[in-house]
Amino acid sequence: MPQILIPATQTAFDCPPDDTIMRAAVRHGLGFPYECNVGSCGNCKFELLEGEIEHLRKDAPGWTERDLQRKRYLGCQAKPLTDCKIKLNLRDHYKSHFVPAKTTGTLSAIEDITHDIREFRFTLAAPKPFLPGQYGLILPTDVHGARAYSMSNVTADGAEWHFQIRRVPNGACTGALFERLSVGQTVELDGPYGMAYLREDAPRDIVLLGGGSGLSPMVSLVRAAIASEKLADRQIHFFYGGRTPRDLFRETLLSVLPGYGSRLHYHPAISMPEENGGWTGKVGFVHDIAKATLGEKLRECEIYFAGPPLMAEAVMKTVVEMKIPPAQVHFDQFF
């Protein structure tokens, strides 16, 4: 088994024939920076001092042939083929609550959320507990590589782990949960990972900007948060996006909890009026509706949120604007 060595600290750990650096560094219980886990971001990249890596993913969008030719590569993707040793600063922000590990889930339920977005439910074979918000690998047998998904559900113990998925068109993973995957049937699973859990000690309001594939974490965190009794007298406000009223979750998911409509607030908002079929509610984007509705307000409140590109890109433009501090956003870059 490869042994990886950081010269600076000589921090040492193992890598399993079947696990990545970066993997094998948290599992060790290592602050390890990363984020989307599956090649996107760029955030785990290290430097090769010496030592032989395969490189998992030769298209990862976080990894480039400048990166290559400087011995960089993505911690998320590397297999080491020899020991190693390599440059990179451990970060204890990034050391996980709960260390994540390999089991297998069988699908027991499915359920549809939206036109395109559909909850799958599995019970794991090893439990596994999770932070709210926080998000997991699953590897369908047929799919080449890992895709991380959030969970949707607030678990204790981890039985169970749920997943409100979007159908990505042509998608290779999302087709084979849409159109291959039956309950009963089992799939790898590895996690939790992820760094935009709740923050149950953060002294201020809360507010969740979700869009498309962003809803499966957000909903975890607002059922967690208002079941936790560290945030009792905090005010919830979600904001959820989509282009037209067919892409918005139906109300009763929120409307089931309690306090709502007297400290949990739904806020939802189309883009695409153009398109509304009788839509009578707000119309926008996410984040302009957010500021829009809270004013300077916004810029005291703890803010978590996910979804497509643009729509992060935006968000975080507004935090900047705002000045909004960014120990008080918290997100996991998939893009």
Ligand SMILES: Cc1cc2nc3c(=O)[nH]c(=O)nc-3n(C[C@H](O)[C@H](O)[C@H](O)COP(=O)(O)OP(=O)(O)OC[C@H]3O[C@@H](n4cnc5c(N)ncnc54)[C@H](O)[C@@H]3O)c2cc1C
Given for the second form:
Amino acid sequence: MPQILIPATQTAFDCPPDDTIMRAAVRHGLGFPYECNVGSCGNCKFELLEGEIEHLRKDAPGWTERDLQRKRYLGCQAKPLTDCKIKLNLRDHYKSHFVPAKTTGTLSAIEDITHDIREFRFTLAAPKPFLPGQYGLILPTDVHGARAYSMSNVTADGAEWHFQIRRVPNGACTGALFERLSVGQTVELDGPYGMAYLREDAPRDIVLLGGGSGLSPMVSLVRAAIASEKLADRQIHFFYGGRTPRDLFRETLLSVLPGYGSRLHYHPAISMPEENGGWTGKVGFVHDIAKATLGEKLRECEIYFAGPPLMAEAVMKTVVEMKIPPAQVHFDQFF
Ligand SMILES: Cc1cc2nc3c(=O)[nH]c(=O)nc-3n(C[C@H](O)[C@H](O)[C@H](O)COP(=O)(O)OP(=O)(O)OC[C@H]3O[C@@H](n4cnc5c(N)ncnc54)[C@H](O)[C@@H]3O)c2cc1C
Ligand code: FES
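Swap state to the form predicted together with the ligand from the form predicted alone:
Every component of the complex follows; first up is the chain already shown.
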């Protein structure tokens, strides 16, 4: 089995032939930087000093021709063909609370959440706990590469992972899940991964911002925050945006939670009022609605967000403009 050595810190770990360097490092409890896990963000880049690599995703947006010339590879896509020496800075921030593992999940139930978001519930062959807000990788057999999906449930033992997944037109993985996977069938899973998990020690009210495909981690976070004794005196604001009313989930998803309406506040909004279908609620983008609702108070909140790249960009712009300390803001960029 190839051995990976980081000479600067004299750190060495084995990487099985069917794994990637970043995932193997994280499984060994190392703080190997990463974010998306699918070749898009570039956060897991390292320099190859010695050895041979196969790069799984040749068209990875986070990897350029110049990287290849300079022998830089993406850790989440780099499969070692020989022992390797690599250069990168490990950071404690990226060490996993629950070390990720590969397992399989059997689809036990499905439920429609909106017209294009469906919840897929998997029972795991080998239970694996995760922190609320984290994601797992789904690897359907007929899809090239893994896709990241955030869990929506809260679990102590990790026996079940639930994912709320938005169908992407002509999408390879969502096509496989929505069209070809039936209850009783099994897929490969890997995880948990991700840094946008609930900070129970943060002494601040909580703001959750979600749009479209970013619903799932926000649902896990709100469920966990409401259940947490440490967070019992916190106000929780859940902002969720869609283009039209049919993009919004049923309020019962949140109204069943204790504290709904007293300390848990739901702020749905749509961005296309011309197609409102009788909508009388808030109109605009979630970051603007959050700013209008909470004003300067937003700066004193612990903020979690997830959604499509344009929404993430807009939220980050607001964070910078309002000078919200980055340590209070948590997200794993969706691609
Ligand atoms: C951290 C994270 C969490 C996410 N959580 C959710 C969630 O909770 N719910 C949800 O609906 N969506 C989520 N997504 C988005 C999801 O992972 C998919 O991008 C989306 O479902 C489209 O997949 P698709 O295969 O159907 O579409 P496609 O259009 O076929 O694929 C598009 C996506 O897959 C990537 N991709 C393409 N080929 C490969 C390959 N060979 N290897 C790896 N990646 C490849 C592309 O970069 C692109 O991002 C998340 C993404 C990330 C990064
Ligand atoms: S490119 Fe590897 S973690 Fe994003």
